[in-house]
Structures are given as C-alpha cells and as structure tokens.
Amino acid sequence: MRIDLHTHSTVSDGTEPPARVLAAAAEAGLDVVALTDHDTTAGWAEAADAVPVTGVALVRGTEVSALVGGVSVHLLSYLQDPEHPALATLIARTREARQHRGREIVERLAVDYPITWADVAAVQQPGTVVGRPHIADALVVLGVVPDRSAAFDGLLAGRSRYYVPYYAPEAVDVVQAIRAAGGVPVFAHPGADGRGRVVPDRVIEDLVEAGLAGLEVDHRDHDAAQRARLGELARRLGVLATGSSDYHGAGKPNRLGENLTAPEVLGRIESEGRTPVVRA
C-alpha cells in the first residue's frame, strides 16, 4: 500500500484544485492521501466527492500553523472534527492574521514593484487561505520573477524587507486543540532547516507530552542525517514516524509519493483519529 499523507490544492498554497490531487494521486499509484491544505478544511468535501472516482483513499487533514519560541513550525492535524471550536478558532484566527500580513506584503513591494492587491486576488481562487505563494505568483504573472522559488529566494524571503511576520498560536496549544478536537498531531517537516530555525529536541519532547503523535521523517528537505536523527528520536519518544510528499502541483517540485508512510503507521492514526478515512 502506498500511502503519501501530506499536499496541497489551490484551496491554500497548491495549483490544482482538490479532486485534482486525488486524480494525480491515482496516476502517480498512490492508494492513499491526505488532504492537508493551510490552515483550513475547505477542501475536504470536494476531495471527498472523488474518493470513488479514483479510488484513491482519503485521509482529511490540516496543516496548521504555529510557533515554538518565535519559530514558525507546521503541525499536520489528521481526522479531527472540522467543527470542534477548539481548533476551528484558533485556525479562523490565524486565517484572518494571513490576510492582513498578505496585504501589507504587497504594500511594502508595491513601493518598488508595479504589484497590486488585486494582482493577488487574480490568482487566488475564491475562498482561498491567502499566503506567500499566492503573491509570488502574482510577481511572476507580472514578470517581476521568473517563478515561485524566486520570488520566495528573494523578494519573499524571511531576510527580505518586505517580509512580514503573521499571528500564530503556540505549537503547544495547537496540540492540544488538535487532540481535542479528536485529531492526530504530527509536527511537519521538522529539520527542515531552510525554512528558518529548527526547534531542539526537548522543544519536541514537551510537545508530545502535549499530545503530539509523531514526527514526519521522510521528506524532501530533510538529509539523510536528518531522516536518521529524527527516525531515531521518534523511536526514543515512542511517536509515530511518516513519510510524504509535501505536494503542490506546479508550486514546488514536490512529487507525490516521493516519500511514504507504512500501513501500520496508517492504522495507528486512523485509530486515534475522530473522522474516518474516505474509502471508495
């Protein structure tokens, strides 16, 4: 069974639309995915609805938001009640904090580059959880950049000065909202050292006597070191270990089922989880 647990869909940050994940998923010969857009659920319905077209299994997610200390860090919630006000709050919030943080972005570059808040909306679709990539598109729509690495290698990156920090929740809290919202806490690609600091291991020890689940170990920016140090440290706290893709269609060079996670792993989180698999 091959199993990738981590994408996107142009409900946040991706290129295709959410039943255009799973199609993908089927051609690439996953047999199951989870949905994981940025701070929102919005996808889940459509993604469902193509569970029988392709066949494709889904596990419903959420990549939520947070901080440990000042660093920006990502938990991966799987099959938690989209309803719960636990977490459904504190991801409303941050939701709002990105769409002020986005605007004032384009304030700052529209100072020195012909970019408009209205550029951005051109290539967002409706409801969609605004972020960087949506502005780096517009850059490149307007031949600033020649594409999304780019802009966010430059004019987007944390260094740049039009950079601008958003609202997020501690990872603590977001754990915990998580679990009671029945989900199934995993911390996001968390050696990913191009993304910003990475948080020391004891920062991860207390999140899991917080709740969290488990470690992604496999992915695309994580070294062989990295995969054996974190693989091991998931072994020591007893946490599951997975592997996924971190997909976005076109946005990143991200291919689905690039990295996998076990069957067993599968089945641990299922049986944690509030909401079911989607299953054809």
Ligand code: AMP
Given for the second form:
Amino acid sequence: MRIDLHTHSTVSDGTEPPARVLAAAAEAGLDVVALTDHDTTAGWAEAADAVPVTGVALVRGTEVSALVGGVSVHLLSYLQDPEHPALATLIARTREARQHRGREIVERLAVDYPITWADVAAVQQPGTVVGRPHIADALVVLGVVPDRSAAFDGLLAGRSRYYVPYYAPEAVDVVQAIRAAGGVPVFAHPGADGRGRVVPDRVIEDLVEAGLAGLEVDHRDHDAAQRARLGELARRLGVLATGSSDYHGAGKPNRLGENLTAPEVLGRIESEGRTPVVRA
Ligand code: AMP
Ligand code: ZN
Ligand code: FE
Ligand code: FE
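Starting from the form predicted alone, produce the coordinates for the form predicted in complex with the ligand.
To see the whole picture, the full complex is given below, headed by that same chain.
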C-alpha cells in the first residue's frame, strides 16, 4: 500500500486541478492520496468524483494555517466534517487574511516592480486560496523571476522587505477546532527550519495535550537527523508518525509518493475521523 497524505491543487497553491492530482497519484502508483489544500475544503467534491475514474482512494483534508507565539505553522486536518462551524469559521477568517496580506505584498512590490493585483488575479481561478505562490506566478509572467522557487529564494522570502505575514489562529485553538469538527490533527513538517523558526518540543507537547494525533516526520524539508529526532518524539509522546510529499504540481520539486505513510497509521486516522475515506 502506497499512501501519500499531503498534496495541493489549484484550489490553493498547487498547479493542477483536484481531479488531475488524483490522476497523477494513479500514475505515481499510489493507492491512497490525501488532498490537503491550504485553509479550504473547496477541492473535495472534484477529488471525490475522480476516485472511481482513477482507482486511487481519497483522504479528504485541509492544511490549516496557525500561529505559535508568532511563528507560522501548518496543521493537517484529516477527515473532518467540512460543515462544522468550529473549523470552517477559523479557516474562512484565514482566507480573508490571506487576501489582504497578498494585496499588501503586491503593494510593496509595486514600488519597485511593474506588478498590480490584476496580474495576481490573472494567474488564479476565482475562489482560490491566495498565497505567495500566486504572486510568484505573476512575477514569472511579468518576467521578473524565472520560476516560483526563484521568487521564494528572493523577493518573496520571509526575510524580504516585501514580505508581509498573515493573521492565523493559535495552534492550540486549531487543534481543538479540528477535533471538534471530527478531524484528525497532524502537525505538518514540524522541523522545516528552511521556512523560518521552528517550534520547541514543549509546544508540540502542549498540542498533544490539546488533541494532536501525529507528526509529519517524513517530509522533504526534514533531513535524516530531524526525521530521527521527530520519530523519537512521536514515539515518546505516543502519537502517529506520517510521511508525505507535500506535492504542489509543477510549483515545487516535490514528487508524489516521495515519502509515504504506513497503512496502520492510516487505519488509526480513519478510525478517529468523522468523514469516510472515499474508495473506488
Ligand atoms: P504562503 O502560504 O502564502 O505564506 O506561501 C507559502 C507556501 O508556498 C507554502 O505552502 C509552500 O509550500 C508554497 N510553495 C509553493 N511553491 C514553492 C516554492 N517553489 N518554494 C517555496 N515554497 C513554495
Ligand atoms: Zn502550499
Ligand atoms: Fe505547509
Ligand atoms: Fe503543504
């Protein structure tokens, strides 16, 4: 069983529509894939419709933005009730904050580069959860940078003078909201220090107390030492350890199935989640 529990589509900042992500998962030889777009469940229906076509089983999820002491972190929610207001209202507020923050970044860039919000709107579909990747795509179209990664290495990096953070709820509140909505919360790439500061173990312990079910241990942003440390931490805290690609289509080098989750771990997630896994 090949199981990849973290992917993005055009509903957020991936480059392929949800149905295409499932088709790509079939081509990559996956048996199960989770669609986990940022702060939205808008891709779930299209992805579910692609299950009988592709034969790939679908775990419906969301990558929820959060803050811990001002540090931006991501919490994966699996198999929640998408209508439950506890989580739905939190992610709706974050989507609003992302819109405002996107415009602020573009205003800062516009001082030095010929970019307007219309350029960003032109590279995304209506209703997309906006992020820096869309601003990067607009910069590519304008010929300012060659690709997304170049934009993230320079103009859109966290240390850039054009960078603006966005409001997100506290991580403990997000974990509790995910559980209230019947979801299973897993801390996404908790050791990804390439993206900025990482949280100390104490914070992870607090999140486990609040209901955190697991840590995403096997992820491209973790080196061997981090994987060993986080795997040991998961064991010590008695929570699940997952592995995933964090696929963004052509927007990032991450390839489907480059990290996998064990079938027993998926079994635990499924038994704790309120929404079923969609099987062909
Ligand atoms: P934001 O959520 O707006 O702060 O933007 C960060 C997001 O951009 C993360 O989810 C990354 O996975 C995503 N991203 C997409 N392409 C890239 C890339 N080439 N380099 C770094 N991050 C990227
Ligand atoms: Zn992303
Ligand atoms: Fe993430
Ligand atoms: Fe992600």
